[in-house]
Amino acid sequence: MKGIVFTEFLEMVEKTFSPETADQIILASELPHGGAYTAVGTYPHAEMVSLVVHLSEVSATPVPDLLRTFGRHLFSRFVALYPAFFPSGMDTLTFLAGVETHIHAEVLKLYPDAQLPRFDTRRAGEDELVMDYRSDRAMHDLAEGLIHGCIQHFGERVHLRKEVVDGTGGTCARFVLRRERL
């Protein structure tokens, strides 16, 4: 995983519980890198995992709801990071069906050795969009809390509905997101 998730989801635990919570989970983790990283440096997925478990013990939150509200933070921060990446005049539904083709790809100009989840997109009218996740990394809860986010910076009324594929062990997600329109 590219090591942004990490700086991120570190000051989404400081801001959120507290330098000290950072500073335990860490520990409890015994990582590698003893919790160093770098935005631009690359490191295990199972240290992320290690971190979200810890703080799931830590602070009694289950890991699928750490993952959805830290996918909400690190939407807000990749708006902030790159703000080429969110034109005005683009909502919801358009830019969602772009993460494969536009983001992803520029991500990968960006960090060409990044990892990402494949997300296949369709458009079943106007104001529908399915999304299929599908990564090894069985992190839908986070992609649900990213997609979340950018609901709510688009400011749109878009109702979401996650179906998780059964016997894929959460490595494929189906996201179905309807606008309503006032």
Given for the second form:
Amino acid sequence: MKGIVFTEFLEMVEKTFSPETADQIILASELPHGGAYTAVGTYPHAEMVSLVVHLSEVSATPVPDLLRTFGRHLFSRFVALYPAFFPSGMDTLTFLAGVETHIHAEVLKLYPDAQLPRFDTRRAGEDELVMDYRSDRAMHDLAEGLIHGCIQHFGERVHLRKEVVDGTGGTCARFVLRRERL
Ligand code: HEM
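Switch over from the form predicted alone to the form predicted together with protoporphyrin IX containing FE, please.
Expanding to the full complex; the earlier chain stays at the top.
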């Protein structure tokens, strides 16, 4: 998992909880590098799982809630860090329909060792999009938070429904988005 995900996660923990909480979960996770992540480095996904599980214990907040909160935060950070991916005139459904073919394809060019999920998308009319998420890392709660962050960013009224299709092994979740016209 790319270091940017860790650095942004720890920044969110510092802001939303406290710098002490960030230190506490780093210590509890017994990380080989003591939590010194660099944005361009690559680290085991298990370290993210450990940090989130410890944060869940310390904060008495369920892991899925933390991942959703992190997803929203991460999306706003992507907007700040990679403005070129968010051209003016873009809308929520068009952006999300291109996450696999455009956004993550560009991410792979920047970071060839990135481990990305797979999204199969289907546009069912102008105001509806179906996204099927597949990943060995089963981070559909993070994906959900990112999608909510995306909806918030574009400021449209979009209803999101998630169905976890298969909770075992290669986890798969379906996101159904419906835009409401004002
Ligand atoms: C709402 C839109 C997006 C969704 C739903 C999404 C979803 C995800 C998810 C769920 C992961 C975790 C890995 C996994 O599940 O296997 C991930 C990883 C990542 N995404 Fe996205 N993403 C979105 C937009 C973006 C954007 C805009 C960028 C950059 C500009 C980006 C860059 C990355 C990077 C760098 C990783 C980490 C790769 C690694 O750990 O090796 N994503 N994405």
